[in-house]
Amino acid sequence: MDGNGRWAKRRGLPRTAGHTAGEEALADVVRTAARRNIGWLTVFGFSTENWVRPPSEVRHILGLHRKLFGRIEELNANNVRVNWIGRPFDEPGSRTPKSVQRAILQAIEDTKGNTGMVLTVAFDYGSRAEIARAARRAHPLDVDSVTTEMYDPALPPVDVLVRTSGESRVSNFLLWQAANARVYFTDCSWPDFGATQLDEALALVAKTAQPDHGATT
């Protein structure tokens, strides 16, 4: 969920009405995506890098997550699970504050009889810090027992990905469960992603699903 800054830049605001902004935005696509039968949305709300922006910066993006966590109710009302991933509050470099992580585990808790769409939040989260822990926690060491020491080994393959703001880049995110998905990138800063760009995304899986009638062997 990139460009949040460069949008609050763009119209003369500080960097945190863009965040705040894209805090909306992804509550909005929640429930697109709800209404669109997608089972699994998985998003990166923070990664293990951000912790060295400004101090202010990381607050209030601490209070957007609270809040996203929060809203239980509409959750439920979109019949949506609430997932985490990222690094295990009780290992040595985990930097959740505690409320945060106290709003995880509620919002977890209070929509585990849901049985709609699966929305994961990876928070103080980084692709290859989770693949490094795997790589060590597994035994044998092969794909398989990687994939069971994942921090969530049930979060499926990745269908597509989808990269906002004019970046032709993967980041540091699902890099082992994206291995083969199909990339959507878009020059819409994330604040202004909606229903639009969620389903041209889509329309990468539909197109994938479909048999190729021009192929020969």
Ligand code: IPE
Contents of the next structure:
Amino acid sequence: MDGNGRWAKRRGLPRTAGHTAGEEALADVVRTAARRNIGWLTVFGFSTENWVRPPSEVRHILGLHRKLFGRIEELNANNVRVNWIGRPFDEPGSRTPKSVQRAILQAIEDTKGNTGMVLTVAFDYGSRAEIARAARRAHPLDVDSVTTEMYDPALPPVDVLVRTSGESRVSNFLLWQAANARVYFTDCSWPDFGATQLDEALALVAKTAQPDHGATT
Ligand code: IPE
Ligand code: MG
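Since we've got the form predicted alone here, give me the form predicted together with the named molecule too.
Below is the whole assembly, all chains and molecules, this chain first.
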């Protein structure tokens, strides 16, 4: 969910205002995606690299995650089940404060009965660390067992990877899972991302035929 800072700067606002607007955009996108019958929506909320940002910005972003995980009424109304991927709280290097841990676990618990879309929030997440850890744990060391050792092995292969804010590169996000993903690049900053952009991204799945070599899922 990139481009919050630039969105704010263009408006002469502090970066934190961009993050606040970004959290609201996410709430909207979740609603729209659930209505489109999307099965899995995974968002990059906070990366293992983001901890080096100024403490006040990090604090603000953590607060927004507590807000996001606290939207239980809306999530339940939309039949959305909350899920999380990231560095496990009990592993060396984990930096997720207890308050955010509690918010994540509570949201998972309070939405576990929902049968619609699964909203996975990547928090304190880095894809290369996820893959390295999975490789350490995989026996035998082959594609199937590495897949089984991902933070959440239930996450299906990515159909569409969305990159916002004019960046034409991928990031340290779902690199293993996105091996066969279509990629939707948009100049739209995350706070402006809405139904129009979501539908454009989804159209990539409809338009692009599945590869017929069948080597990957
Ligand atoms: C994404 O927006 C939010 C997080 C990484 C938490 P940015 O803060 O990266 O916004 P830009 O890239 O500075 O515009
Ligand atoms: Mg950025």
